[in-house]
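One chain comes next, on its own, written as structure tokens: the form predicted on its own.
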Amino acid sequence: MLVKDCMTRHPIMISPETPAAKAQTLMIENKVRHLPVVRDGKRLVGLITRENLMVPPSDLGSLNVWEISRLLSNIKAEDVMVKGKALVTIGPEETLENAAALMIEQKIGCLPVIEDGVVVGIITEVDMLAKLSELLGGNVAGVRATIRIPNKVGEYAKIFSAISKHGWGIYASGGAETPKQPEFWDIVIKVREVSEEDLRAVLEGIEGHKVIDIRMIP
């Protein structure tokens, strides 16, 4: 899974002299927590975010509501965007996990997508979010189950092996190292056609394997 494959494509986007005050107009109406900042070319420049555009009390406690319209009037994109070096970018041939670990290391909720020094989208939590629901069957009716399963080569075919000999699919599978337990790895499964009780006993008569959570999700 690339980036290309989860980013939102053409997103909305502004240049530096857009006043704030339109930005956030333009965030609020299209539902959205981020706008690239772009001169000619779609050339990134900078990203505004909800944050950026938060006033701080401490500015408007002398002012009167007049004073308070113009201050924020005067504000342009440039005067409040993220630039320069705090401006983290990724390309859209990149791996989903690189994303995803790129944000968690610099703490952001979106990344703009670059090729070629333009802008051609954007990922955001939101999307990856949506991509882990995907990949876990989402909304999809089945049998959801959790397996603890011994940290070594073969453990996770067995659980394939015993359910494909009832005739049953797995359409959706994640897997991730035990916390504290690093011997140990939970994958995640879920599988249409079939009862919870039924999936619990094949899951449950493979040696070594522990059932975590089953639950039907309809």
The other form holds:
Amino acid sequence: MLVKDCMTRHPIMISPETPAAKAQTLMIENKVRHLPVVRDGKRLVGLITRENLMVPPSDLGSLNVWEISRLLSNIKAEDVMVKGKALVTIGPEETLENAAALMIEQKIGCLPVIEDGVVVGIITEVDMLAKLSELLGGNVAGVRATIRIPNKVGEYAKIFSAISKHGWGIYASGGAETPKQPEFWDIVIKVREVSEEDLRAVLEGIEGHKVIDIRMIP
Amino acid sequence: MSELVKAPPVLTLEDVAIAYKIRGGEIEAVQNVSFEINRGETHGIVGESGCGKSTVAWAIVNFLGANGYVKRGSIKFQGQELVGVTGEELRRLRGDQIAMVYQDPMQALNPSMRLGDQMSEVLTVHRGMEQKEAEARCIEMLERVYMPDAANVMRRYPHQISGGQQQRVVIATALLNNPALLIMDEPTTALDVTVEAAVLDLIAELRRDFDTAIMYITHNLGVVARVSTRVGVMYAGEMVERGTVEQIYEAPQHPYTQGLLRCVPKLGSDKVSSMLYPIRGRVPPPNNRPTGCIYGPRCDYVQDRCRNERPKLRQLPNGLWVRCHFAEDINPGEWTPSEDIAPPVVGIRDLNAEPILKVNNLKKYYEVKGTQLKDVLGLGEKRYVKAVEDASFKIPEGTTLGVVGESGCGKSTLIKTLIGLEDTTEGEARFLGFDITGPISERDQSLIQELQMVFQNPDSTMNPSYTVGQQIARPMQLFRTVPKAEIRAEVIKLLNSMRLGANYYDRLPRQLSGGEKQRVGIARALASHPDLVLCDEPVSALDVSVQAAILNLLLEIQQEFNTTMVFIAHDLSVVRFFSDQVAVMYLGQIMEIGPAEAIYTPPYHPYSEALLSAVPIPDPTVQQKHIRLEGSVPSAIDPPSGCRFHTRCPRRKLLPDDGQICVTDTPPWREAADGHRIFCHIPLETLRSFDPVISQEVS
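The form predicted together with its partner chain is what I need now, so please give it after the form predicted on its own.
After this comes the whole thing, all chains and molecules, with the earlier chain placed first.
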């Protein structure tokens, strides 16, 4: 699971000379929130986001209607785009964690993906969330259980061996340290073709494990 | 990208009409075409020639020429309108995001530039990359498309690599810029089935890895079934049906699509148990389209409403788009052929009949002139292209021998040798008991009369300044088969039996369509009432509906006159349908020969097996074994030792020592059944144990 598996390839891109108004229409019509700005050969020079195109009302207060439209029609993508140091990018071979960390640190919603100086894709927070949802099994029918286990080597494996003993398959799983309780670990699994009761019985049969949530996803 | 995130389509065409300005007006070549292509999807566009498929593709890249323009509608690429965009903006979009692959790779490549230079130009000019770096990227991309010895290929010129490799270079060049949309216009039509299969595999793989949207234009229903996720069927400039591959092939709703599917033989079906039904009439020219439904004049279900009102493309409850007033009422299962297209009833041919042609160890070598001084003086060692090696077969009277194989396998040379266009190097060929190995000038007139040929390309075999009547009458005059006074009547009779009619007598070849020309070619071959007709790819240049009509015609003739035929084709379904016996040739050597049904079921020769697994089948539910041959046919100047196929044979490792015996020894002929012989070292029991190549998915 690297950036290249999660990114959107062939994003819509514009040139620096594109009028900002056109960029705005493109984003609305295609329901996207980011437009990489590229020069010849898809070399990244900037990024347009919906926020870029917002003009603070205070700037407009002093202008009359005619001046506004004249002003707006002269604005080009290169005048409003994110550029220079503020433009954060990532490579296709990076891990998703790195991409996420970068986005969190910079508080941004999108990273253009660059390979050999050329835009090959774009990864946004929505792509990340979609991947998260998939990691946990998405909307696939099955039983979803959250188990609190001791934070020790070998505990996680016990769940897998108990389930595989019954011939069931784990469709998706994920785990993270329990918030504010470092001695525990919370595991989410999804098992298909099994009843809630059967799964609960098996999971609670493991010593030290506690099922804190179990539900059927139809 | 995740399935959860829905992206807008890469390409959207809405109600597009494309017109060409001509003297005194304009012609709308394409009307009301709408479709969309999503990311990572292959959208097939099928239809007969002249239906506007390529015009649509050209409109997308604004390549219509000076007199063509998009008259109505919009073409949106990634949400950006392409119609009306010119200059820099369009150049940027096209260069960076849209790439196109054409039918003929040789015309896409510059013959005077090294391949490496033309490929890296894309990167150095368009992206300002350094030459060294660009070359490295090109080599990488060539390896990606499985080009053997990529670094070396960069230094070669286009003519130094094979057709399949040329097409790979073109595809690699198209992909260098990682386009969002790839338009492929008949990219595999000029290639052999084995190469075609490899290119189609490659396309499927690239679509997955690069998430490229592909618009795939072809006339071959089998190819579309293999590569596409969705298909649009075009007829006379309109899109008449659009849906997923499964919908189109399992339950086509438009009469035209149904008709097209009835025109192609299913692989494994033969002329006794199944029939082909051509579509009557032909595609109307763009300036003379009917007012109502465009397909009306050729449709079996036409009603008054169809004649008056043009149907709109509408969506059926199952999601299929169709342009027909009565789509719901038509049940293709109840269809019966109307009288004018009814196919001939074919009886089973007797393979034990007296052989009319016996060929024994026939060889045809061409001497290759060396360029060194001693060669010029005639002192050097003589080298030969061994075009046909030890061909032996018998054709019983009234039956058909099909010959298949990749190009360069000596199929055409074989029949040219038989008819006398080439002399025989060695061996024996007896036709009606007469020896036909000598030069044609010494051949008896009556023998020439009994042995006629139908050529692949009717354009180049007809004299453009003679009328149809004169051309057909010529063999009759020459062989004096018909009294002079009756020649005209006889020609008209022949024209009628070709379903052409007496009014074709005074036409010139340029006034005929491709299918009609081929009919005249067949009529001319039959004019002297020959006993043996040699057909060299008679239908491969024709559209499927015409192809069905020609095949039916040939069957009818065979039925009526008990004519014997040798039939060359590269389409294995057609050969299976048409022939009683099939010979599979590889590099001048017959690898397997036998009754048609025996060739298409185990035991197979490994080469036949590979050919069969490469044939595109117009049915998406059919499962085929995945066997791909490496490389291309080796040179016939120095054919591989032992078994000629050993360099590419995927089954060689079944023999001990990795098939060392195949390299050193010529394989034996193994008699698999009565008249079914296989030229292979692998024992018959092993060959029999192979699974059939083609299996129907049980639904």
